[in-house]
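Encoded as structure tokens, the following chain is the form predicted on its own, with no partner shown.
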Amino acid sequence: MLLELTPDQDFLRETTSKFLASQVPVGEIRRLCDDRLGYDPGYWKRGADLGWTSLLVSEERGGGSVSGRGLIDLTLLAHEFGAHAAPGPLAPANVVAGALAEFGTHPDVLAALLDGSAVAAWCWEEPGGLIGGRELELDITVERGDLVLNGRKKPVEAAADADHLLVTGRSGGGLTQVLVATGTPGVTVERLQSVDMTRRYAALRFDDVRLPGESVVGEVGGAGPAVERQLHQALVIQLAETVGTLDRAFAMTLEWAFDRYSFGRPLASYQELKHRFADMKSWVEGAHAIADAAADAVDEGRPEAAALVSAAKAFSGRYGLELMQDCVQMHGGIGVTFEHDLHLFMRRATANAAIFGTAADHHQRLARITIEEDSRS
């Protein structure tokens, strides 16, 4: 989180933390493990009433933020989601709502997303990944005023139970985004297994899916800049959530090391473990710092935003998972049991590390950005 919060931001963070602690404690999260949706719709509706879905939407469109910097406010929510391993489609709901508000399209759908009565999925990622340099393969063709979709998307969070899908595809040399209602003929949804306890993912196939022209969000072939912004927003939300997860796991492990005695001494008193804790603390603080820097750059639209979000994702993907493995090892035998709560956070961090590009993918993206910048200079 940001080192200095306004009173309103601190109130938002504290309110969210208390709400999640009361609504989705550990026992509820474990119960939801076998739930088809992964969360209670009433819980999501109450969260929407608290402003969870409106922070990337202007007041003129029915949204609003507490500080005037909606993405920064959203990272506070995401941090608490990570610290509680909380369920709910926080990233896709906000990214789609922000996209619809930006172009002033589909106001009825936007209103439903804002009040929590509907859920949308952001369909960007494709099998094989895209971050490393491969281009989108889903094809969106214009035929006599209609739009025809052919291709696949995988993995897509919340897609199996969403009401609407914001789908990104290629139209000639540019990108196009369209809003697709679930149940549209030609759309096939396959539920996927996930390491996360409550997050649900799906694979989508579009076979000659025909949509009217008004389904377009933005301009046909001109969605490239908007899609890049959405990717940055999704990564910033995910990074903040991952940092919250690392915070919680590290705190649990530190507490355990002081409480657990071996040969008459607490584990935390052993020099080797002190060194490991020092490394882990540096990783947590590093993840905080670079995630905050990325969020600030994306929120302000600065040129270095793309490089910062990829650097942050590469860092958290590399050192976040190493920290989680150390936390498990520090707990000893009990740490590898499914019943230990540490697994809730281990699973969330592992899923986040794989979605929207791995650490290796973002290292490639950083290299490509650097080459492009050098060629322009």
Given for the second form:
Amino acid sequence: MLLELTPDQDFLRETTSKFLASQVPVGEIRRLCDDRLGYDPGYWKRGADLGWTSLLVSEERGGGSVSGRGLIDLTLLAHEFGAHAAPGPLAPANVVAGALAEFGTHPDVLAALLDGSAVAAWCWEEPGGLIGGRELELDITVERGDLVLNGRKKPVEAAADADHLLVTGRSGGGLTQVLVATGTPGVTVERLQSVDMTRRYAALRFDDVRLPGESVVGEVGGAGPAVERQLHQALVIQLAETVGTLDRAFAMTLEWAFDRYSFGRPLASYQELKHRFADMKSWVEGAHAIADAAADAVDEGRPEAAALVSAAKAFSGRYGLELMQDCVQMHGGIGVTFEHDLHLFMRRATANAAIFGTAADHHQRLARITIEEDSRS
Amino acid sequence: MTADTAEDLDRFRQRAGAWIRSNLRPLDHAALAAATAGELDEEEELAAIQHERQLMRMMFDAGFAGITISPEYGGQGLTPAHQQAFNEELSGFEHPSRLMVPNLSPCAAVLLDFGTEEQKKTHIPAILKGEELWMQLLSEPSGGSDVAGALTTAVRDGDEWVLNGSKIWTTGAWWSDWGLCLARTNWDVPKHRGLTVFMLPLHRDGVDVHRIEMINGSKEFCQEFLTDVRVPDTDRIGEVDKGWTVGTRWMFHERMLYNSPLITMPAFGRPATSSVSPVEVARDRGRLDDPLVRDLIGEAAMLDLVGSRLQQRIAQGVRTGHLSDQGAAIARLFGGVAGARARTITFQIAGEAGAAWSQHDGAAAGRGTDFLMRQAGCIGGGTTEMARNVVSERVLGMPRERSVDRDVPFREVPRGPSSDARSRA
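Next up, the form predicted together with the partner chain in place of the form predicted on its own?
Everything in the complex follows now, all chains and molecules, and the chain you saw is the first one.
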């Protein structure tokens, strides 16, 4: 998270922080583990009132940010979501709202997303993983003015209970995005199990799903730049959330190191453990620094955004998870029990590390970018 | 930032960019890599230093030296943002890379923090003009991490001090002019309370400078032997026996490295963790398409980007007071560990050329020797273990290590048999 916030940004963050602390304390998250949706619809609607869904949407379209840089504001909320392991479709709701606002389509759907009465999922990832280099395969063909979808998407956050699906597919040489109402004939949804307590993922199959032409968001075959932007937005939100989980887990573990005595001394007095805490601190700060740099570059649309996003993903995927496991190790046996709260945050970080490309996938993406840059210079 | 200063910054940037483009040559990457790898002979090295002194002078004459230093001492009296703007404009151009660390920071930084008006007015402008090159006489052969355990002794003799002892790991002492020296002035008090800082010219009777040959053949580092070196009391920095106050700040500046607002250094395109790009090594070995090699290239790029952004975050945090001064140890720790990993990566990509090579191996040549020097970045400038102590104790507030030398007169602190032997060597 940024070191310096404007008073408005700090107010936004603080309001959400207090709301989450009161509405979804760890006991509530444990209860929601068995809940079909993973959150209470009223909770999401009140969150929308706090600005959770509007930050990537311009004021003309009914949204608005607090700093003029909506994505940066959104990272502050995402950080709090991570620090509370909070439920709710923060990334998909914002990415889809941002895309609809960008192209000015489906104003009714956008309005419902903004006030929290409807939820949308972004169907991009496919089995096998797209960051690792696989080509996107879901096919969108234009037939007599209609659009016909065939293919699979997996895993998709919030898709099983969403009202709308923004589906990214291929039309010949280019990408196309369409808005699909859930329940449209030909759409099959399979609920997936997840390491996270409250996040719900689904696998989707599209078999000859036929939609009218006005379902398109943007241009048929021309969605490439929008898809890249959405991916970067989703990653920036995810990264900020992961940093929130790391902050919380590290703080819990640090407190434990002072409180826990063995052999008549606090854990915090053993040099071997102190040095590991120092390493962890450097990883936490590194994760903050690179996530913020990525958010800044994506928000401004700078060319280095892709490299920074992948660096941040690779770093938090590897060192962030290492930190989580080290936190478990520092706790000893209690750290691997369901009773202790540490796993709530490790679960969120673990899910995030595996979604939208692993550290290894992002090494490959970063290598591609680095080699291209090198051959140009 | 107000609209006024923002506009001023833009104008400054334009002026700086225009001057840089019409007065400086494009950066010679090959020459820089050769210098870093210790491939220059003595004559070439001295010529390079002379050229860098001229660059300093040109920047001084054009009004770009000491951008954040007060005009009283020959600087420009501008903000770190101006220095950053200059550094950004400098990207891709030659610059006095050897004359920044430790010359400007920590040496000039320590003078600015603790020097008398006269000391500052005499030496800071000379440093900015490239007339005086400073280095630090800090570490001793008896121990690098335990800086406060210095054995080099200064004894008062009227208006002068007489210094005896040995200092080590001084970068480029053989071509430098002045040294900042931490010496023991009282053996009968605990170690932190009997130290004093002096400045002394290196080309003076009683100062013997020996160059040390490193594993890779570099002879940048030196060891100095001080024998009855006389220093006037007016060249003392800070109070007598209060040298640890100076030393603490000194090591803070040292950890700030290239993030110090005193440093003129291209903001972009500088090799942060390794002098050789893993992409070049992979290309010269014909392995650019190997996914395993690409994994390493991606990892190296990641560490580089995270390291540079972490440095910026820590520098900003320290500047704005969100982090204690000790936070610089976080970036030092990360930089050391990531740099070591970067050397391992280029060595691994170099494959068999890491063991045996000729010029035909291109960037893969010499990576084995680089690897032998891998730990240097985790040792020099304070070891990563010391940084871990600082982070855990001073940043995270964990209990300090038990120390046997804290409250006893330094004279009574146990010293191993090796320390006396080595300081005599």
